[in-house]
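The data below hold one chain only, encoded as structure tokens and taken in the form predicted alone.
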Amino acid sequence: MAVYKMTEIVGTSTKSYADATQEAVKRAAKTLRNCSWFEVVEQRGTIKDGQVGEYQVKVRIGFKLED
């Protein structure tokens, strides 16, 4: 059996959110060991001169604890 813990992190990008969940996913793999899913549970983004500035997602990395 195994135990799992969720952490929520927020990846940004100026060209997506597929971009941004990429970034937040690659970054948490370099700190967190044993990812093993992500769950995107929110998109937003900045507006500058009345285009998309940035998107932003806040996603759900999940990872099994260590014994």
Given for the second form:
Number of protein chains: 12
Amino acid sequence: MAVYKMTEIVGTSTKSYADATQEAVKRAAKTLRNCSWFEVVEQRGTIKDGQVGEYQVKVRIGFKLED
Amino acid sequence: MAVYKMTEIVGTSTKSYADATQEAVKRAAKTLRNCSWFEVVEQRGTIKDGQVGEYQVKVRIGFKLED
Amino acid sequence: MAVYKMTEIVGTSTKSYADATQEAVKRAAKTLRNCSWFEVVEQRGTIKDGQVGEYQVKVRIGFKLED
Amino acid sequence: MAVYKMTEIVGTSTKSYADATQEAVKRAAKTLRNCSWFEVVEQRGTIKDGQVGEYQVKVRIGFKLED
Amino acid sequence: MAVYKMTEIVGTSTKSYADATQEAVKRAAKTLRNCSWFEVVEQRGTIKDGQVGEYQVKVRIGFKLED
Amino acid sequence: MAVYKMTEIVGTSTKSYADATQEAVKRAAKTLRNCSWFEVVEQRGTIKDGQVGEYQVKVRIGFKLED
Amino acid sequence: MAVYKMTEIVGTSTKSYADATQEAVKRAAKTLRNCSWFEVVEQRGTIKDGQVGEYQVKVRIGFKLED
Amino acid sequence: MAVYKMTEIVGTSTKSYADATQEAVKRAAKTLRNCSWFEVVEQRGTIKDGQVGEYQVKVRIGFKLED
Amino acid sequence: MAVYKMTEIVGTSTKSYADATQEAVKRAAKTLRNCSWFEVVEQRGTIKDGQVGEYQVKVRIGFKLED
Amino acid sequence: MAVYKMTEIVGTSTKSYADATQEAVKRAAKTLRNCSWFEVVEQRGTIKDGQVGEYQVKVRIGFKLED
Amino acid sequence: MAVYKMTEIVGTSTKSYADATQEAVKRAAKTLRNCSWFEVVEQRGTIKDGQVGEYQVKVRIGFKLED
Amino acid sequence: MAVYKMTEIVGTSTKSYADATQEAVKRAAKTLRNCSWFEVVEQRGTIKDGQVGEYQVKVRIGFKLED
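Having gone through the form predicted alone, I am curious about the other one (the form predicted in complex with another copy of the chain); can you provide its structure?
First the chain shown before, then all remaining chains and molecules of the complex.
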């Protein structure tokens, strides 16, 4: 049966939570094969000059382990 | 006094969490009258070709029960 | 050593969770100095005419206390 | 073996949390047979003129499915 | 320094959550000395003939240990 | 768009959780305008002479911020 | 985009948690088309004559909504 | 009205979570009368020689207090 | 003093939660030395033809780091 | 197979969380044999004259049940 | 009956969690009268040169409101 | 935009939670560059001869991923 591994990544973006998620996913996929799903764990961010500086999304990414 | 019922729906979108929420809400409203609020329960998604495949938002939707 | 205070704000937007967060942050910064980060606590919203009426994001905002 | 289904209802009352629970249970029992237990999920309410407007209790109600 | 022990009790009542709590506290105090506080852990109940049968409140009760 | 602020208050009562909530709400409304909803965060209490001394309800109260 | 609905079911079994889950899933599938995944929410059970009477597994079952 | 007490037990088994639960329940029933239900709190275990050594299930067991 | 690292793995099985856990543990032990305990984080699964397709158990596995 | 029981204790200290934990453990071991591990459940404390009065740590202590 | 307000503060320290808590409490007491208890909400910190930079403890501090 | 990875480590100490955290952080920094923050996930420990044997702190450590 298939076995999966989770890795936890924090992506950041000045635009949106979706974009921060995309950044996390793209970076993980650069070094991991078979990434197949993600789960949002936490959303936070920084504040600069009275505005959102960056959106931060912590995701757990699941990928299939090869035999 | 008013009584409400909650229904749990998962919406999906290739664009954003807000759009996935919109999809869930619109679909629920097709068959339920008096939908009045939603609560986000979970955010996750799929990964395809090293990028976010779709954003998934699980929401609970509250609607007023008629007598 | 530095000490921070948290304040809890709910921002709303007809567009997205990111925008609702931005509204909360901007309003807090109008009366508080040194706002430096936020944490998303809850996401919900209203439904109007079978569509999302507004996105609501509850955030805790941290700011440095001056001596 | 027995199988049960849960339904999520929000009852409201101007008097108490117990009364709001009662309202939710009574309404559910109007359309569902075999309701046998409830679990409190959330308690909140509205404020009007500087006082509690109504108590709201969200409950999950379990009822036995017939074959 | 003082040391306390917690014990977990479920009280029941046909009237209210407060009354179910009172039942739990009174029963615990029959066999334990120095009961000093309680924390509500869970609220649920039974349904009978389409109405609340009994309210159940699970509390943790703290009491000071004697030397 | 509207922005709300949350404040966290603990009300106490010798009678019930609903009454303790009412106390918290009334006190908050003495100094805050536009209080519009509350969320129950925690329920606990003290024990005196083998009975409930007081019910304590911690609530978060939301009120609209004026521009 | 696809939209899913969740339904919450409690299955029971005298044998195991896996079997109780199977009971819940099979019952749901009798009346719902397109059931595709489940999530375990709670595990509990009854005790009879000093032994486990039945294992109870509460699951949320997701199924695709048709247009 | 009935009052119940909870006790927290960890059962272990080399076979399954259900069996570990059974061990916990049987041991509790050796010294406690009127055990009537259990709630799973945590599942964990040990690893030995690259395989599961034992499954550990922490349960809360409820039993009726006699007057 | 000893230091441990946790890794998060999802095992799958068509038989039971215990078996899915075993699969996760065995796979982790193929590439990691000193695996000594696991903690269950989540249980879910797939549904096929109206029955459980596979049980999925997400576990965190702890192993001792060598100096 | 081994079976363990958990007991919940609150230790206090004017010095630190570690010391409050130590107090809880030492007191439990005075009346319970085979205490083997503890889990921190809650940390809080009192304030006196504008400073920490005492640190309070609530722990669950596990001990092996003898046959 | 007494009513309390909670305020959320993050204290920092290069020494320990207890010390970071002390910093938070002392700072709150500079501007608030009647501080009487605290609850630990979160513990985290920064890393500098491969060592703990500072310990951060987020606490909620309760103080009695005057009439 | 920056992307961070989290790794989960358990540090141990016979002295305090702060020291156990320090052990975890120092070990992580031996093999990982750019460690910048940690989050406490769990605190537990062992008991030996009626006293705390060792304090165990599970932390998630965040470090910046290089391009």
